[in-house]
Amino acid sequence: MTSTTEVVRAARPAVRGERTVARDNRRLKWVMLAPALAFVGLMIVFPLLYTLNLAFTDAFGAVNAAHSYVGPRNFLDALGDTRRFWPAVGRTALFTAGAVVLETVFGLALAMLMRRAFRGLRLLRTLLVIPLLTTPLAIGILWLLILDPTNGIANHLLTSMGLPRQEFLGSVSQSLPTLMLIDVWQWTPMMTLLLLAGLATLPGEPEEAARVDGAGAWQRFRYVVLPMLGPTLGIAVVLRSVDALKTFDLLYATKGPGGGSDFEVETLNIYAYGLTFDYQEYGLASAVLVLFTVAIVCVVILLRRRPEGRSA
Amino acid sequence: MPADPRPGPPPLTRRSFGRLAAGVAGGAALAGCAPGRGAPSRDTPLRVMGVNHVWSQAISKYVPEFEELIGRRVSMSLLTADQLSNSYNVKLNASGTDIDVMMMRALQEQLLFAHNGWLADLTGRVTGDAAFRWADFLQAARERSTTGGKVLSVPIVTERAALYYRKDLVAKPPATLDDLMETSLRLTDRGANFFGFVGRGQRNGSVSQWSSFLYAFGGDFTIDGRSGIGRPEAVTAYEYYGRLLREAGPPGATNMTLEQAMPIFAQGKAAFYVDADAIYTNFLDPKVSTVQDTVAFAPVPAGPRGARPYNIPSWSLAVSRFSLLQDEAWEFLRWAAGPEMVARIQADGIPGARTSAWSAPATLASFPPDLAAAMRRSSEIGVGHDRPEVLQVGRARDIVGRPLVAGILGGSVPAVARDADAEFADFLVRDNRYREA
């Protein structure tokens, strides 16, 4: 009993000092964590809360002037506003369903088809490369040049095969299809490098099973590439979609300040960049700003979501 | 061993931590947001921030001589209207210091940025200063340059509506709409890729063009106050520039603003524009032009009230008041648009804002005889203003320019200048409240 008692005091000063390295260690860790925190608190914690702030008073002209709380009045402005807030909602879905849906589709064709080294397979990951290094302000601009009604390229070959002209981005119908095609020109070779990074690390033994079982090109796509897939698919799908979702750069080089004349392609960020900086209505397009950040975060957990059962 | 004596530094804790980030923090955004008061040196360059425009390029090449006359360096920064507009926004917002000149466009932004109080008041320095001449500046000139009695900006570039027509297509202008828009149908082949009439057709940028047609019927964007673009005159007027650009002009005229709708007279590929003055340069400029030898100019035609063009000052001048350079900023103003300066630049082709260099032959002499002779005629009978006079002109403009777009693209006119109207009427009541806080 007396051996014990010794043994036990003798070791309290080891288990004190474990607890102080233990406490440091903490303490430490705190420090090192003290620049990502503080860049995280006045980049992106500070903004939002500014302008959740912002969105609940009747700031206007300036920031800066005096301003009074209105309480949810800007909220309910903008989800009461059937000419230009929900009609801007339902363009953003159609715009960033259209186009992720249509560069997944041919995203996955291409890594399909890079998949297996052919002839001429780096001269063609450097051509897909191109658009993915010019900036979307760049690329609005070569397609308003080459679309131009009257003056454009595109025009001059249709009219040189017999087709007829086409207005482009010069209608209010075809405007946003024909910007959903830009931006599927633009950001498609993402999607294939993201979906070739997931093949690549894919084991080769299921598809050579399936392949001996006598299972065809389509079905071993269908049935075994794609469920193995799928993890790096909904990732690509997931960072596409919030990126469609944020496009502006594109549709105001093309389209201007309102999203074109009849608001034809005026999605949530156009709108409030308008409220902000056409209308000065700081305190609304905040609100409108925030609605936007909650749908976004929505989609995301939406997209993140999966069938009971089957881990990412 | 024994225990040191020595006292260690005191234990960082969880509390003093946070006491420490929230400090480093809150001196940070402060130390970010700060608009920084110190006193400038003499190194400091004296910021100039205008639109990428021919006055700013003309004004230039003259900067070194003020440059010598103040001893400072001038830094000059061209941006589009748009872009300008912007950092404007975002730079006073923030009481930025780094602004001192300001080029802007006093009907579009003046009543906004002097309800914001963003601009310094130069009544005592205009017109305590024998030199500069106050009372030589165009009287229309000088009223938009003042808003609350104060003086807060000073007019450098003026601008008319002119037409601009081919020549060798039609031997003498039309001096009416009505000539414009047979002749404009009657050149039209659109199989040959060739219009009879082009102009600008987005919704915002239309407006001040428009505005020429929307006199000449007798209308204006507000009547005693109240919404005038549901009156029969602006409904015709909306209908008759909807058919011109829908008919006769090219396809895609409503994503047109000058950008696009300048390029395709400048091809040669339309009989008839319409925009301001200004810009004539760009049509004698054979890098850019395939028309030097066949444009022609003439004043806006008549319509049933008579000839009615704008006749606006375009660009002015402004000191910033977060500016820490006042007085040079102000000599900056007092140099550009001085009488000397107005018709130095003048004499090169810039349409100025003062009665002596309109007067004077030898600055009038740059401009083609016919451009002169029409740019004389709008300064007499024009309108003071080319788009709706209140403090979100943005707003103003996409609902006067909605029943625009409805008329191009063949809706119905009545129908949408009911709606605008209504729209309108709500956004003059709302913008007089704001003007009133």
The other form holds:
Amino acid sequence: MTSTTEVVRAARPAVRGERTVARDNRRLKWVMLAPALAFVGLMIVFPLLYTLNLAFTDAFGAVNAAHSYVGPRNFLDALGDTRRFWPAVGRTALFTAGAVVLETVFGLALAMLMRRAFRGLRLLRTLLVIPLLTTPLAIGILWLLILDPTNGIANHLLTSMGLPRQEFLGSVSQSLPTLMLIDVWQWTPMMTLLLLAGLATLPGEPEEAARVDGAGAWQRFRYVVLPMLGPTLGIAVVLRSVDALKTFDLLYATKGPGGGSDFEVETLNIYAYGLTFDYQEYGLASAVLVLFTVAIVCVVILLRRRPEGRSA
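Form predicted in complex with its partner chain done; form predicted alone now:
The next block holds one chain only.
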């Protein structure tokens, strides 16, 4: 009869072999990841570190021109600028919050509508994708033509219904709300597709049980579908919020440098672009971009914590 000691000795080579295989797999994993990590380091980490370095200098006129370190002066100058910086922060927050809220509401409504098959569903899905296939620059030019105060089709439609003409993008007060609606038109389909994919993964038993118990359509949506869709909804809001914060093409294509004659749509992206390419204040522009990056990271952290807290 084989003793316990002999069994243990016989098992040791197998255990050592498993450990060797596991160690080799770990090494192979890092070898396979090395090219991707190197690419990330080259294309993302290096520009971030270079921008952070410039933020502490008085670089002006050219990036490679002689400059000296000035400590946190650029950050203090940016944070103390109540004429351009803080209004740009407010417009960025307003544009992002307004666009994302509307896109989430409309996207969720469309996703619920398209959840069940009906005649024309395939055509509707095709039409929804069209705005996503067009570049923001082309969309900006298209809406400039549509919303032209003199010859645009939008004012022709308004006057045909007996309504007064609007300035739209030609007005200081209407420019930012108009651009928010254009952004909603372009990106609501993305929210719809994300939420529709989330709805497709939900189990049908809880909703059917609620239906049997007599719950109405709104009650099933509010107390069954929406809680289960929470994680997907949270991810969609985070992705869209980060993308909306970085909006540049649409604003620049419609209003040009400075975000208009009175800086009416100047967000942090437009402000930093002007500091860099119009005024060549590379140190101050880098400080603004660093602050902007920190703000985006904080927004992502806040948005990611809320859905987790609700799901818990």
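Numbering follows the first chain given and starts at 1. Every value quoted in this text rests on a predicted model; they were computed, and no experiment measured them. Each form is matched to the other, and the largest set of C-alpha atoms that superpose within 1.5 Å is called the rigid core.
- Relative to the superposed rigid core, the position of the CA of A62 differs between the two forms by less than 2 Å.
- Taking the rigid core as fixed, one finds a CA shift for I44 smaller than 2 Å between the two forms.
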